[in-house]
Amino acid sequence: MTTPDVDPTIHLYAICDGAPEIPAVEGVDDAALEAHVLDGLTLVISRHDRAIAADEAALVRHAAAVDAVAAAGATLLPARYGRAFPDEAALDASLRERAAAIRAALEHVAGCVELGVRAADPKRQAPRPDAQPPNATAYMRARLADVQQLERVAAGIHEPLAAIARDSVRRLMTSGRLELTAAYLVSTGSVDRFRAAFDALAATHSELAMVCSGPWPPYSFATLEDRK
(Lines of atoms letter the chains of each structure in order from A and count residues from 1; the text may use other names and numbers.)
(Lines give C-alpha, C1' and ligand atoms only; values in the text may rest on other atoms or scores of the structure.)
Protein backbone atom coordinates (compact mmCIF):
# COMPACT_ATOMS: atom_id res chain seq x y z
CA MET A 1 0.00 0.00 0.00
CA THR A 2 1.38 3.40 -0.99
CA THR A 3 1.23 6.19 1.58
CA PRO A 4 0.27 9.54 0.05
CA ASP A 5 2.96 12.19 0.15
CA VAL A 6 2.56 14.61 3.03
CA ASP A 7 3.76 18.16 2.54
CA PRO A 8 3.15 20.00 5.83
CA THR A 9 2.34 23.66 5.39
CA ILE A 10 1.76 26.52 7.81
CA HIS A 11 -0.38 29.18 6.17
CA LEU A 12 -0.06 32.75 7.46
CA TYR A 13 -3.09 35.08 7.52
CA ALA A 14 -1.96 38.05 9.57
CA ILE A 15 0.55 39.43 12.04
CA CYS A 16 -1.06 41.01 15.10
CA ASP A 17 0.20 43.27 17.83
CA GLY A 18 -0.08 41.83 21.32
CA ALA A 19 -2.35 38.89 22.11
CA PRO A 20 -5.75 39.41 20.46
CA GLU A 21 -8.57 36.91 20.68
CA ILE A 22 -8.64 34.68 17.62
CA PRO A 23 -12.22 34.29 16.31
CA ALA A 24 -13.67 30.81 15.93
CA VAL A 25 -13.85 30.85 12.15
CA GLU A 26 -12.47 28.40 9.62
CA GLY A 27 -9.69 29.36 7.28
CA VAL A 28 -8.48 27.91 4.00
CA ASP A 29 -9.59 24.31 3.40
CA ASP A 30 -11.79 24.51 6.53
CA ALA A 31 -8.71 24.56 8.77
CA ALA A 32 -9.00 26.09 12.23
CA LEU A 33 -7.23 29.35 12.90
CA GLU A 34 -4.47 29.26 15.50
CA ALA A 35 -2.45 31.85 17.38
CA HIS A 36 1.31 31.39 17.21
CA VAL A 37 3.10 33.76 19.58
CA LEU A 38 6.51 35.10 18.58
CA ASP A 39 8.39 37.77 20.54
CA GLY A 40 5.25 39.59 21.65
CA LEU A 41 3.51 39.28 18.28
CA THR A 42 0.64 36.96 17.45
CA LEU A 43 0.74 35.22 14.09
CA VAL A 44 -2.62 33.96 12.86
CA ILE A 45 -2.00 30.66 11.09
CA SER A 46 -3.58 27.40 10.00
CA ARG A 47 -1.87 24.04 9.57
CA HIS A 48 -2.21 21.81 6.52
CA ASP A 49 -0.83 18.46 5.39
CA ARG A 50 -0.41 19.63 1.80
CA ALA A 51 0.26 22.72 -0.26
CA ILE A 52 -2.72 25.04 -0.62
CA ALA A 53 -4.18 25.69 -4.05
CA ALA A 54 -4.35 29.27 -5.27
CA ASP A 55 -7.99 29.12 -6.33
CA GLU A 56 -10.79 31.61 -5.81
CA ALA A 57 -12.39 29.69 -2.96
CA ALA A 58 -9.12 29.65 -1.01
CA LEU A 59 -8.56 33.35 -1.62
CA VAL A 60 -12.06 34.13 -0.34
CA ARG A 61 -11.55 32.05 2.81
CA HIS A 62 -8.19 33.72 3.43
CA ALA A 63 -9.70 37.19 3.14
CA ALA A 64 -12.69 36.24 5.30
CA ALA A 65 -10.35 35.02 8.04
CA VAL A 66 -8.36 38.26 7.97
CA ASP A 67 -11.59 40.28 8.08
CA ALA A 68 -12.79 38.30 11.10
CA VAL A 69 -9.56 38.88 13.01
CA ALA A 70 -9.69 42.61 12.19
CA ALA A 71 -13.36 42.79 13.22
CA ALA A 72 -12.39 41.37 16.62
CA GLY A 73 -10.39 44.55 17.20
CA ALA A 74 -6.86 43.38 16.45
CA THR A 75 -4.18 45.72 15.13
CA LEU A 76 -2.86 43.63 12.28
CA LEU A 77 -0.88 43.42 9.09
CA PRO A 78 -2.70 41.17 6.61
CA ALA A 79 -0.44 38.64 4.95
CA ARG A 80 -0.58 38.19 1.22
CA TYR A 81 -2.23 34.99 0.13
CA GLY A 82 0.32 32.26 -0.33
CA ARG A 83 2.62 33.10 2.60
CA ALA A 84 3.31 29.51 3.57
CA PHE A 85 6.09 27.86 5.58
CA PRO A 86 7.13 24.22 6.05
CA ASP A 87 7.37 24.48 9.85
CA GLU A 88 7.40 26.85 12.81
CA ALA A 89 11.18 27.28 12.65
CA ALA A 90 10.99 28.64 9.10
CA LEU A 91 8.05 30.87 10.02
CA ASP A 92 9.85 32.29 13.05
CA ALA A 93 13.08 32.87 11.17
CA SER A 94 11.33 34.73 8.36
CA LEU A 95 9.49 37.05 10.73
CA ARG A 96 12.46 37.67 13.03
CA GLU A 97 14.49 38.89 10.06
CA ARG A 98 11.98 41.73 9.65
CA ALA A 99 10.99 42.28 13.27
CA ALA A 100 11.82 46.01 13.32
CA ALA A 101 9.91 46.67 10.08
CA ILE A 102 6.94 44.64 11.31
CA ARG A 103 6.67 46.57 14.57
CA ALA A 104 6.99 49.89 12.74
CA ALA A 105 4.26 48.87 10.29
CA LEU A 106 1.96 47.76 13.12
CA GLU A 107 2.44 51.10 14.84
CA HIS A 108 1.68 52.88 11.56
CA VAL A 109 -1.68 51.13 11.01
CA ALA A 110 -2.80 51.06 14.66
CA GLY A 111 -6.29 52.48 15.12
CA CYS A 112 -6.89 52.72 11.38
CA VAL A 113 -8.83 51.02 8.61
CA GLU A 114 -8.43 51.10 4.85
CA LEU A 115 -10.93 52.86 2.59
CA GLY A 116 -10.77 52.51 -1.17
CA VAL A 117 -11.78 55.03 -3.81
CA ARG A 118 -12.26 54.54 -7.53
CA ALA A 119 -13.08 57.29 -10.02
CA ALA A 120 -13.48 56.94 -13.76
CA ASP A 121 -14.99 58.74 -16.71
CA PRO A 122 -15.88 56.05 -19.25
CA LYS A 123 -17.26 58.58 -21.76
CA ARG A 124 -14.16 60.75 -22.04
CA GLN A 125 -11.80 59.97 -24.91
CA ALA A 126 -8.25 61.15 -25.49
CA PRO A 127 -7.40 63.07 -28.67
CA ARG A 128 -6.90 60.68 -31.59
CA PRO A 129 -3.79 60.90 -33.78
CA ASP A 130 -5.94 61.04 -36.92
CA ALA A 131 -8.14 63.84 -35.59
CA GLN A 132 -7.47 67.56 -35.42
CA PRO A 133 -4.90 69.05 -34.83
CA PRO A 134 -3.41 67.92 -38.19
CA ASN A 135 0.30 67.43 -37.34
CA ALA A 136 2.27 65.38 -34.83
CA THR A 137 3.60 68.31 -32.83
CA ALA A 138 0.17 69.82 -32.37
CA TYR A 139 -1.25 66.39 -31.48
CA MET A 140 1.40 65.81 -28.80
CA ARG A 141 0.71 69.24 -27.32
CA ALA A 142 -2.99 68.49 -27.23
CA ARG A 143 -2.32 65.08 -25.67
CA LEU A 144 -0.07 66.64 -23.00
CA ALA A 145 -2.73 69.23 -22.19
CA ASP A 146 -5.31 66.45 -21.94
CA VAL A 147 -3.15 64.42 -19.55
CA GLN A 148 -2.41 67.47 -17.42
CA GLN A 149 -6.12 68.19 -17.16
CA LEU A 150 -6.82 64.62 -16.06
CA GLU A 151 -4.04 64.87 -13.48
CA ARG A 152 -5.56 68.09 -12.10
CA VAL A 153 -8.96 66.40 -11.77
CA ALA A 154 -7.36 63.40 -10.03
CA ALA A 155 -5.43 65.66 -7.66
CA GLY A 156 -8.64 67.54 -6.86
CA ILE A 157 -10.18 64.25 -5.73
CA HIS A 158 -7.17 62.66 -4.08
CA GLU A 159 -5.65 65.53 -2.12
CA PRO A 160 -8.68 66.43 0.04
CA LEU A 161 -9.11 62.76 0.95
CA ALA A 162 -5.40 62.22 1.58
CA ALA A 163 -5.46 65.19 3.97
CA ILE A 164 -7.90 63.27 6.19
CA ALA A 165 -5.89 60.03 6.06
CA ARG A 166 -2.75 59.00 7.89
CA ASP A 167 -1.36 57.55 4.67
CA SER A 168 -2.48 56.95 1.10
CA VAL A 169 -1.48 55.25 -2.12
CA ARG A 170 -2.89 55.96 -5.55
CA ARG A 171 -2.69 54.71 -9.10
CA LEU A 172 -3.69 56.99 -11.95
CA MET A 173 -4.20 55.98 -15.55
CA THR A 174 -4.61 58.72 -18.14
CA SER A 175 -4.53 56.60 -21.28
CA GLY A 176 -7.70 57.74 -23.00
CA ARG A 177 -9.70 58.48 -19.90
CA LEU A 178 -9.36 59.14 -16.20
CA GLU A 179 -9.04 56.03 -14.05
CA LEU A 180 -8.07 56.75 -10.45
CA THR A 181 -7.68 53.94 -7.91
CA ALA A 182 -6.59 54.91 -4.41
CA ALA A 183 -6.43 53.52 -0.89
CA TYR A 184 -6.45 55.58 2.29
CA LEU A 185 -5.36 54.64 5.80
CA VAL A 186 -7.97 56.38 7.95
CA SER A 187 -8.32 56.45 11.72
CA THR A 188 -11.54 54.84 12.89
CA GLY A 189 -12.63 58.16 14.36
CA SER A 190 -12.29 59.89 10.97
CA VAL A 191 -14.22 57.41 8.82
CA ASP A 192 -17.44 59.45 8.85
CA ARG A 193 -15.52 62.62 8.02
CA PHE A 194 -13.79 60.82 5.14
CA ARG A 195 -17.08 59.52 3.74
CA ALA A 196 -18.65 62.99 3.97
CA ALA A 197 -15.69 64.45 2.07
CA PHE A 198 -16.00 61.72 -0.56
CA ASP A 199 -19.74 62.35 -0.96
CA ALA A 200 -19.07 66.06 -1.47
CA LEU A 201 -16.45 65.32 -4.12
CA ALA A 202 -18.72 62.84 -5.87
CA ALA A 203 -21.47 65.49 -6.01
CA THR A 204 -19.01 68.02 -7.44
CA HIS A 205 -17.75 65.56 -10.08
CA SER A 206 -21.08 64.26 -11.31
CA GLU A 207 -19.49 63.44 -14.68
CA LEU A 208 -17.43 60.70 -13.01
CA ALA A 209 -18.39 57.27 -11.73
CA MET A 210 -17.04 57.32 -8.17
CA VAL A 211 -17.15 54.56 -5.55
CA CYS A 212 -15.91 54.44 -1.96
CA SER A 213 -15.44 50.95 -0.46
CA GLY A 214 -14.52 49.65 2.96
CA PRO A 215 -13.62 49.81 5.71
CA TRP A 216 -11.12 46.98 5.19
CA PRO A 217 -8.07 45.69 7.02
CA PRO A 218 -5.03 47.73 5.88
CA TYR A 219 -4.03 45.52 2.94
CA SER A 220 -2.45 48.37 0.97
CA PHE A 221 -0.33 49.44 3.95
CA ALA A 222 0.87 46.05 5.18
CA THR A 223 3.99 46.00 3.04
CA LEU A 224 7.19 45.87 5.04
CA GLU A 225 9.21 47.52 2.30
CA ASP A 226 9.52 51.27 1.95
CA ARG A 227 7.14 52.72 -0.64
CA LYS A 228 8.54 55.35 -2.98
Contents of the next structure:
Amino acid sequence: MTTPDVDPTIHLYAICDGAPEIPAVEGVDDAALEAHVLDGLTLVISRHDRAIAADEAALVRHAAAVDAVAAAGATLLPARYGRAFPDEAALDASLRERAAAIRAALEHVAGCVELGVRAADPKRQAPRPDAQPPNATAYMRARLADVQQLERVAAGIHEPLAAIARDSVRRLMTSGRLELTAAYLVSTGSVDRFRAAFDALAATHSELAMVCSGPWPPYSFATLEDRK
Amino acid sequence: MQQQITLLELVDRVLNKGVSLSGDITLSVADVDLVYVGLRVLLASVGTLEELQLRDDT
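Having seen the form predicted on its own, could you now give me the structure of the form predicted together with its partner chain?
Below, the chain from earlier opens the complete complex, with every other chain and molecule after it.
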Protein backbone atom coordinates (compact mmCIF):
# COMPACT_ATOMS: atom_id res chain seq x y z
CA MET A 1 0.00 0.00 0.00
CA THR A 2 1.43 3.36 -0.97
CA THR A 3 0.47 6.82 0.16
CA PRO A 4 0.53 9.93 -2.03
CA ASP A 5 3.66 11.38 -0.40
CA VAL A 6 5.96 8.36 -0.84
CA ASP A 7 8.31 8.05 -3.77
CA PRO A 8 9.08 4.37 -4.36
CA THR A 9 12.46 3.54 -5.80
CA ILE A 10 14.46 0.50 -6.83
CA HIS A 11 18.07 0.24 -5.69
CA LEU A 12 20.44 -1.85 -7.80
CA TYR A 13 23.31 -3.84 -6.24
CA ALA A 14 24.66 -5.93 -9.07
CA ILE A 15 24.04 -7.37 -12.52
CA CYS A 16 24.66 -11.12 -12.64
CA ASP A 17 25.20 -13.51 -15.50
CA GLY A 18 22.48 -16.18 -15.69
CA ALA A 19 20.25 -16.95 -12.73
CA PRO A 20 22.39 -17.31 -9.61
CA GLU A 21 20.98 -17.99 -6.17
CA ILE A 22 20.36 -14.74 -4.27
CA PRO A 23 21.47 -15.10 -0.64
CA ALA A 24 19.00 -14.24 2.12
CA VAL A 25 20.83 -11.15 3.36
CA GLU A 26 19.43 -7.71 3.98
CA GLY A 27 20.50 -4.77 1.89
CA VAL A 28 20.42 -1.03 2.42
CA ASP A 29 17.89 0.08 5.07
CA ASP A 30 17.31 -3.60 5.99
CA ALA A 31 15.47 -4.21 2.71
CA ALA A 32 15.33 -7.75 1.34
CA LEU A 33 17.33 -8.54 -1.78
CA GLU A 34 15.31 -9.61 -4.81
CA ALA A 35 16.20 -11.09 -8.18
CA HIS A 36 14.85 -9.32 -11.24
CA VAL A 37 15.48 -11.41 -14.35
CA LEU A 38 15.77 -9.79 -17.78
CA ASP A 39 17.12 -11.21 -21.03
CA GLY A 40 19.25 -13.87 -19.33
CA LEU A 41 20.68 -11.46 -16.76
CA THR A 42 19.71 -11.27 -13.10
CA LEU A 43 19.59 -7.87 -11.44
CA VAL A 44 19.91 -7.89 -7.67
CA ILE A 45 17.66 -5.16 -6.32
CA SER A 46 15.82 -3.93 -3.24
CA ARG A 47 12.67 -1.83 -3.11
CA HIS A 48 12.30 1.29 -1.00
CA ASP A 49 9.48 3.67 -0.30
CA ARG A 50 11.78 6.68 0.05
CA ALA A 51 15.22 7.82 -0.99
CA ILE A 52 17.97 5.75 0.58
CA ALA A 53 20.69 7.24 2.74
CA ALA A 54 24.09 8.35 1.50
CA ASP A 55 26.09 7.67 4.63
CA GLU A 56 28.90 5.25 5.33
CA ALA A 57 26.62 2.66 6.93
CA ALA A 58 24.46 2.50 3.80
CA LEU A 59 27.52 2.19 1.54
CA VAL A 60 28.84 -0.65 3.67
CA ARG A 61 25.47 -2.45 3.51
CA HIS A 62 25.43 -2.07 -0.27
CA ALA A 63 28.94 -3.50 -0.52
CA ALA A 64 28.14 -6.34 1.91
CA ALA A 65 25.15 -7.35 -0.21
CA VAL A 66 27.28 -7.39 -3.37
CA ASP A 67 29.91 -9.45 -1.50
CA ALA A 68 27.26 -11.97 -0.41
CA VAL A 69 25.98 -12.44 -3.96
CA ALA A 70 29.53 -12.85 -5.26
CA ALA A 71 30.35 -15.29 -2.45
CA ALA A 72 27.37 -17.41 -3.50
CA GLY A 73 29.16 -17.99 -6.79
CA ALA A 74 27.65 -15.42 -9.14
CA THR A 75 29.60 -13.81 -11.96
CA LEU A 76 28.57 -10.21 -11.51
CA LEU A 77 29.17 -6.55 -12.15
CA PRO A 78 28.71 -4.48 -8.99
CA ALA A 79 26.51 -1.42 -9.43
CA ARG A 80 27.69 2.06 -8.56
CA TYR A 81 25.96 3.50 -5.53
CA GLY A 82 23.70 6.49 -5.88
CA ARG A 83 21.35 5.75 -8.74
CA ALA A 84 17.70 4.86 -8.27
CA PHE A 85 14.99 3.67 -10.62
CA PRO A 86 11.36 4.64 -10.17
CA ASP A 87 10.07 1.28 -11.42
CA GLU A 88 11.05 -1.92 -13.20
CA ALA A 89 10.27 -0.47 -16.62
CA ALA A 90 12.85 2.30 -16.12
CA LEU A 91 15.40 -0.23 -14.86
CA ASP A 92 14.79 -2.55 -17.82
CA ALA A 93 15.08 0.27 -20.33
CA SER A 94 18.32 1.45 -18.80
CA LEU A 95 19.76 -2.07 -18.80
CA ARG A 96 18.80 -2.72 -22.41
CA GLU A 97 20.58 0.45 -23.51
CA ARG A 98 23.87 -1.04 -22.37
CA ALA A 99 23.21 -4.76 -22.70
CA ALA A 100 26.05 -5.48 -25.14
CA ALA A 101 28.68 -3.74 -22.99
CA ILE A 102 27.34 -5.45 -19.88
CA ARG A 103 27.58 -8.91 -21.44
CA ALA A 104 31.13 -8.20 -22.63
CA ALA A 105 32.13 -6.98 -19.17
CA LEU A 106 30.59 -10.05 -17.51
CA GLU A 107 32.58 -12.31 -19.81
CA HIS A 108 35.73 -10.33 -19.04
CA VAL A 109 35.44 -10.65 -15.24
CA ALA A 110 34.23 -14.29 -15.11
CA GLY A 111 36.32 -16.36 -12.72
CA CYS A 112 38.19 -13.33 -11.39
CA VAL A 113 38.30 -11.12 -8.32
CA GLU A 114 39.68 -7.62 -7.93
CA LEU A 115 42.70 -6.87 -5.78
CA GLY A 116 43.62 -3.30 -4.90
CA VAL A 117 47.11 -1.92 -4.34
CA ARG A 118 48.10 1.43 -2.89
CA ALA A 119 51.66 2.59 -2.54
CA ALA A 120 52.74 5.92 -1.14
CA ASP A 121 55.87 7.60 0.05
CA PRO A 122 54.75 10.15 2.62
CA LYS A 123 58.29 11.17 3.58
CA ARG A 124 59.50 12.07 0.12
CA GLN A 125 60.15 15.71 -0.75
CA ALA A 126 59.76 17.02 -4.28
CA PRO A 127 62.13 19.66 -5.71
CA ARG A 128 60.90 23.10 -4.63
CA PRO A 129 60.93 26.19 -6.84
CA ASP A 130 62.78 28.12 -4.15
CA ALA A 131 65.41 25.44 -3.58
CA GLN A 132 68.88 25.47 -5.14
CA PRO A 133 69.63 25.73 -8.05
CA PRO A 134 67.64 28.96 -8.11
CA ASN A 135 66.46 29.29 -11.69
CA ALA A 136 63.38 28.14 -13.54
CA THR A 137 65.11 25.90 -16.08
CA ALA A 138 67.07 24.04 -13.46
CA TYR A 139 63.94 23.65 -11.37
CA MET A 140 61.96 22.26 -14.31
CA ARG A 141 64.76 19.81 -15.11
CA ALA A 142 64.88 18.67 -11.51
CA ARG A 143 61.10 18.32 -11.43
CA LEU A 144 61.07 16.30 -14.65
CA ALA A 145 63.79 14.00 -13.35
CA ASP A 146 61.81 13.61 -10.14
CA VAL A 147 58.60 12.66 -11.98
CA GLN A 148 60.51 10.19 -14.17
CA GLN A 149 61.99 8.61 -11.08
CA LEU A 150 58.52 8.25 -9.52
CA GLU A 151 57.19 6.72 -12.74
CA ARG A 152 60.03 4.19 -12.75
CA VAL A 153 59.25 3.19 -9.16
CA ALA A 154 55.54 2.90 -9.97
CA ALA A 155 56.24 0.79 -13.06
CA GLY A 156 58.48 -1.46 -10.99
CA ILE A 157 55.53 -2.18 -8.71
CA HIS A 158 52.74 -2.22 -11.25
CA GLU A 159 54.21 -4.23 -14.11
CA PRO A 160 55.03 -7.47 -12.25
CA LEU A 161 51.56 -7.43 -10.68
CA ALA A 162 49.83 -6.63 -13.97
CA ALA A 163 51.62 -9.61 -15.52
CA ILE A 164 49.73 -11.91 -13.12
CA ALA A 165 46.38 -10.21 -13.78
CA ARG A 166 43.91 -10.52 -16.63
CA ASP A 167 43.46 -6.76 -16.61
CA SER A 168 44.54 -3.77 -14.56
CA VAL A 169 43.94 -0.08 -14.07
CA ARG A 170 46.33 2.31 -12.36
CA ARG A 171 46.40 5.92 -11.35
CA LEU A 172 49.67 7.57 -10.48
CA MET A 173 49.99 10.93 -8.79
CA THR A 174 53.44 12.44 -9.03
CA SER A 175 52.79 15.82 -7.47
CA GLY A 176 55.88 15.80 -5.32
CA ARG A 177 55.55 12.33 -3.99
CA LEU A 178 54.42 8.98 -5.21
CA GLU A 179 50.82 7.93 -4.78
CA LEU A 180 50.03 4.82 -6.77
CA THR A 181 46.47 3.46 -6.75
CA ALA A 182 45.90 0.36 -8.83
CA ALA A 183 43.35 -2.40 -9.26
CA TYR A 184 44.00 -5.83 -10.73
CA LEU A 185 41.56 -8.35 -12.14
CA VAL A 186 43.01 -11.67 -10.99
CA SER A 187 41.70 -15.17 -11.62
CA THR A 188 40.75 -16.88 -8.36
CA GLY A 189 43.46 -19.47 -8.96
CA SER A 190 46.15 -16.77 -9.11
CA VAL A 191 45.27 -14.80 -5.96
CA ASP A 192 47.91 -16.49 -3.81
CA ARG A 193 50.57 -15.89 -6.46
CA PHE A 194 49.53 -12.24 -6.70
CA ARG A 195 49.74 -11.78 -2.93
CA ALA A 196 53.14 -13.43 -2.81
CA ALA A 197 54.36 -11.11 -5.58
CA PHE A 198 52.93 -8.12 -3.71
CA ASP A 199 54.64 -9.20 -0.46
CA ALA A 200 57.96 -9.53 -2.29
CA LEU A 201 57.57 -6.03 -3.78
CA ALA A 202 56.62 -4.56 -0.41
CA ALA A 203 59.74 -6.11 1.11
CA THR A 204 61.85 -4.65 -1.70
CA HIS A 205 60.34 -1.17 -1.32
CA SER A 206 60.76 -0.70 2.40
CA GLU A 207 60.75 3.08 1.86
CA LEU A 208 57.11 2.94 0.73
CA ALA A 209 53.88 2.32 2.60
CA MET A 210 52.15 -0.40 0.58
CA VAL A 211 48.75 -1.99 1.11
CA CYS A 212 47.04 -4.79 -0.81
CA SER A 213 43.26 -4.93 -0.34
CA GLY A 214 40.63 -7.41 -1.42
CA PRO A 215 39.54 -9.66 -2.86
CA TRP A 216 36.75 -7.36 -4.03
CA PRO A 217 33.98 -7.94 -6.52
CA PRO A 218 35.23 -6.43 -9.79
CA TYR A 219 34.14 -2.81 -9.19
CA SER A 220 37.02 -1.30 -11.14
CA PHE A 221 36.33 -3.48 -14.17
CA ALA A 222 32.60 -2.82 -14.34
CA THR A 223 32.84 0.82 -15.36
CA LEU A 224 31.49 0.31 -18.84
CA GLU A 225 32.57 3.73 -20.09
CA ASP A 226 36.21 2.67 -19.68
CA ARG A 227 35.89 -0.44 -21.80
CA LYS A 228 37.74 -0.42 -25.06
CA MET B 1 44.53 1.29 10.44
CA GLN B 2 44.23 -1.55 7.95
CA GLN B 3 40.49 -1.54 8.62
CA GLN B 4 40.26 2.20 7.90
CA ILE B 5 42.17 1.84 4.64
CA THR B 6 39.85 -0.99 3.68
CA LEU B 7 36.89 1.32 4.35
CA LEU B 8 38.45 4.00 2.19
CA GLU B 9 39.00 1.46 -0.58
CA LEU B 10 35.41 0.27 -0.23
CA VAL B 11 33.86 3.74 -0.41
CA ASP B 12 36.05 4.66 -3.36
CA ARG B 13 34.84 1.60 -5.24
CA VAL B 14 31.17 1.84 -4.33
CA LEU B 15 30.89 5.54 -5.20
CA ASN B 16 33.25 5.80 -8.15
CA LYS B 17 33.37 2.38 -9.79
CA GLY B 18 30.89 -0.23 -10.84
CA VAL B 19 28.18 -0.26 -13.45
CA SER B 20 26.40 3.05 -13.74
CA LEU B 21 23.07 2.68 -15.51
CA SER B 22 21.13 5.79 -16.39
CA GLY B 23 18.88 5.89 -13.36
CA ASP B 24 18.06 8.98 -11.38
CA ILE B 25 21.05 10.30 -9.49
CA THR B 26 20.17 10.15 -5.83
CA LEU B 27 23.44 11.39 -4.38
CA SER B 28 24.28 15.05 -4.59
CA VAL B 29 27.88 16.20 -4.78
CA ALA B 30 27.49 17.43 -1.23
CA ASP B 31 26.47 13.97 -0.03
CA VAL B 32 29.52 12.40 -1.63
CA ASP B 33 31.78 15.07 -0.23
CA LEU B 34 30.37 14.44 3.21
CA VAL B 35 31.15 10.75 2.99
CA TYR B 36 34.72 11.52 1.97
CA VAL B 37 35.12 14.18 4.64
CA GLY B 38 33.91 11.65 7.17
CA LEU B 39 36.51 9.19 5.97
CA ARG B 40 39.29 11.74 5.97
CA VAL B 41 38.50 12.62 9.57
CA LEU B 42 38.43 8.94 10.41
CA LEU B 43 41.79 8.38 8.74
CA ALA B 44 43.36 11.46 10.27
CA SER B 45 42.23 10.36 13.70
CA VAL B 46 44.03 7.07 13.55
CA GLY B 47 47.16 8.07 11.67
CA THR B 48 48.57 8.08 8.21
CA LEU B 49 49.93 5.54 5.79
CA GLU B 50 53.34 6.48 7.06
CA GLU B 51 52.44 5.43 10.57
CA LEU B 52 51.06 2.16 9.24
CA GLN B 53 54.39 1.54 7.59
CA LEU B 54 56.25 2.34 10.80
CA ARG B 55 54.01 -0.02 12.75
CA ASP B 56 54.60 -2.76 10.22
CA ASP B 57 58.33 -2.26 10.53
CA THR B 58 58.37 -2.80 14.29
